[in-house]
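In structure tokens, one chain follows: the form predicted alone.
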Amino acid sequence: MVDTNRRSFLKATGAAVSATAIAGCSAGPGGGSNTLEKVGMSAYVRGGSWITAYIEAAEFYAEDLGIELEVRPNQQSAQKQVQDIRDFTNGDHDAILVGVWSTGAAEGAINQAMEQGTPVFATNADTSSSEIPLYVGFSNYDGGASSAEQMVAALEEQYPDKDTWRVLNVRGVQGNQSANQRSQGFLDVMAENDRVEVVQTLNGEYARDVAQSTVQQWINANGRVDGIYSGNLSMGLGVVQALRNQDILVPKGEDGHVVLTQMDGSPEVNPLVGEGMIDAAVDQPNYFYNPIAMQYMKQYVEAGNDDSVIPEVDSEVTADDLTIESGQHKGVEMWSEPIWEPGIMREQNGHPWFRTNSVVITQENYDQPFLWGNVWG
């Protein structure tokens, strides 16, 4: 718990000093008059559909709640996402909201924030910091591991006389957490099927035109697979090229169906479901993460930074428990349908993590307006 009194004297005063240096020389914590009036956000980068959505829906939020929030793409560069997050800090804003690029290159930012007493708040993507109230994002382990079963069910749909199903790992970023998680929760359930070969794991590098050429050239080279899975929106997309560039991108129950499943759905992967090209993607609940994260970040803030306004760990939370209010925004009744829940409290890295539900994009509720894709076409 921090005193607000004790980090607007750090503030004024731009004391390189820490808190704890400090302890003892102010006046306990809270006392209701603390207000949650300016936040700054350090975000990957603008562009791209998937962080409009995500970076939109918090400016919207904030709007609703009377926030002046300050966004600063870090256009992918860690030094720079340590250097907004030092200037928020030693700025006027209340509290930070980041969406990690590189985790241990933002660490000693955000405890230096905490320090001081101006609370950072972690969505998407987790900072290695134990000292943050709270994280908030779906799992990426478990949604390679949902896609894995939806990819076992579509085999045994199309193919269900078939002892063997050859399928292809399309993996992100050698060596980038998310990617490892989601390449990995997708390989652990295959190894539990025996009727399952991964014939092999590609790196897509998170990139469209990369997991075209490379799946392609695979192909050429080896043959044709039953399924192929793929762990971002835009890897997916160049997978569907891929396939269509060898004319053998047929809707599934069509022979010669390739079965495809993936992370995210977006304006393009949508459609693609509709039509049986994808089989199935799972989302995540990206237009909640930021008001998720801002609703406990008021709370916090308001009681004079009492990290006990968090839910505590292993507890689960629905929509009875925390309101995000809808709002009119993109001609949507937008957080109207709390697809986020319910989110269950894990700890990682050391710090509370709301870990929220994702939603699995099928024929049957691809076009439905709770979908982030069809919000931001």
Contents of the next structure:
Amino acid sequence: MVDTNRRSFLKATGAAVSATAIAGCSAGPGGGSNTLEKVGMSAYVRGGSWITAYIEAAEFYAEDLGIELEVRPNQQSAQKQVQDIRDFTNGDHDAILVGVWSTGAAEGAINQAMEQGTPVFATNADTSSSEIPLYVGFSNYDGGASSAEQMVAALEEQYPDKDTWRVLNVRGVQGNQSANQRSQGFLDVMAENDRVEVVQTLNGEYARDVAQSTVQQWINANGRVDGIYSGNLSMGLGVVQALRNQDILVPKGEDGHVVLTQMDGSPEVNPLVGEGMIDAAVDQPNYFYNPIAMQYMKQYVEAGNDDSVIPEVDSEVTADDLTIESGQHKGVEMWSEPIWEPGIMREQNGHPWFRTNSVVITQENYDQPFLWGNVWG
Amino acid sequence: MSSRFGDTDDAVLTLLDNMIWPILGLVILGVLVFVPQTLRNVRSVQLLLWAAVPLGLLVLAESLCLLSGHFDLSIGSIAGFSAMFTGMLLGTCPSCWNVVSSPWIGFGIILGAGALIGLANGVMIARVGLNPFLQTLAFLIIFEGAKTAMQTQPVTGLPALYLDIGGTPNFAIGVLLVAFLAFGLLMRFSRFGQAVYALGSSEKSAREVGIDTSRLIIVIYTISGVLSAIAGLMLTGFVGVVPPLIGEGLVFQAFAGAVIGGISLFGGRGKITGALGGVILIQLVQSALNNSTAVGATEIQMINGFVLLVAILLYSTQSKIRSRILASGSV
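Please move on to the form predicted in complex with the partner chain, as the form predicted alone is already shown.
Below is the whole assembly, all chains and molecules, this chain first.
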């Protein structure tokens, strides 16, 4: 009820701002016009090639739409992110894109921006604010679950005669929301399978060197396992190196192959999938997140901050409903393959969530140009 | 009678000075009882020590600074920056600079980068008079930022020889042991070592006995930079690429290793060999916790913190016992 009232208020405020703008006398915070010309983006920049693709795609798409995009790195600091959002709000930005670093921390600043008529759209990592019109991202939990399903399928193929498969779960930083969800998704699916024993959950801390040293010592101490799941690309590559150091890295189908599934593809991961060292990597359509958000953001602003342009919760969005125009960037026709579809509209934290699909990278598709790891190599 | 008491006190003092080793012995015993698979074979020990090499070199760098009554917060970022900078020059990945192909030149560059940053630290502290905390904190931030400014993706395509140094377990462990042995001997038997201890005990007194303290501080920070750069080289070899977050978060572990090994935070006391014991202890506890089915992944960090707290309590007790013995005048 409160949420509905707040939304109504925002709509009314948006409409009022639009009306004033049409009258040609608007010049307040939030740009004051119903065209999307300048967007501020707050994102962390210290995550390697994945985050580079995520940010550059936003820059390319904004360029194609003729939008001026100002990207500010928050350096993994919630405080810095709050400050940047407030700066954008008080400046002449028409809207704000945020990849939230700490779920609850930026809520006040985001709400303040919304109240002042500067819409905030979240991508990749969700905010706890119920005020935003849209969050675009995939489900970390589903990603972990999908990795588990891929692992079971690969184990059945590799070790069909074994009664029990022993597997390891290498998880990310404790307390990190995505690390928890990715691990839990994996564990929940595995718990339902009687043939799987998750012998240990190891801390890989989202770091390649930590995962490498932890896994190689664990295997040496406790013996081989049949499969290892890693919660992100860095840890997955550390696990590959750990098996190599233990002289047990062999491709799928060969004796002694340890089934590896993980979250994320990358320029390094994709060739390893092709060689059969990694069985499957569940990848996000990261270079679509910001374009999808910007597409809806544009419609939202042009409609006078009207959230009726956002698809209804529980609906399904396909490429027939949403067009992300492809463009030539980095030598490829970017966004030409709608790997995000179908997008399922859900509600999360009191606002709509455009839940994109994920892509499972296997030996069949590891070299396809629609995988971000093959573009940002 | 007093002589007999004196011998006992001597023995107690010697034990206190080398307390890390009985502690390590007890921990090994505990690991063998409760998580025996952690040390199931020689390979276990090799893997454990191999993983400890980068941290060990940083602990050595930090120990040297601590013994002199200073400290260095920038060691992790020096390791990361020098590794990333050299990686960009040597690497063949699409975004790399790829201007150097010889791994030998690479060794020179990475050591040179570390030495230059360490030298700058030393000059700013000794000559310009900046507070070591502020100076090394600034460099921590600058070089961590500079690393990200250069590259946010893993640097690949490095020459095999360049990677072999840190990527060959026995060689890497050898480097660590030789470094500790060399600095252990240097600190114990050389004029440089004695000057470092003197500086750490009292800078004023050290100056009065003719030690050029400014020059010494510069040399210490330069050595610290070089050791940090070697840690970066080892980390690169260990992982096989230069990951974008290389070296981050290691400084606090380096402090922990030094303190657990008995190096005084206030300068002038502690043994380099003790610091090696601290490194091994940290790695052993970490490995045992990872291998233990009784400890969940979510509890490991907390237990690590308790280990550090127990070590600090032990050293606090040690310090009180030492003071009591020395105050009694029997030695």
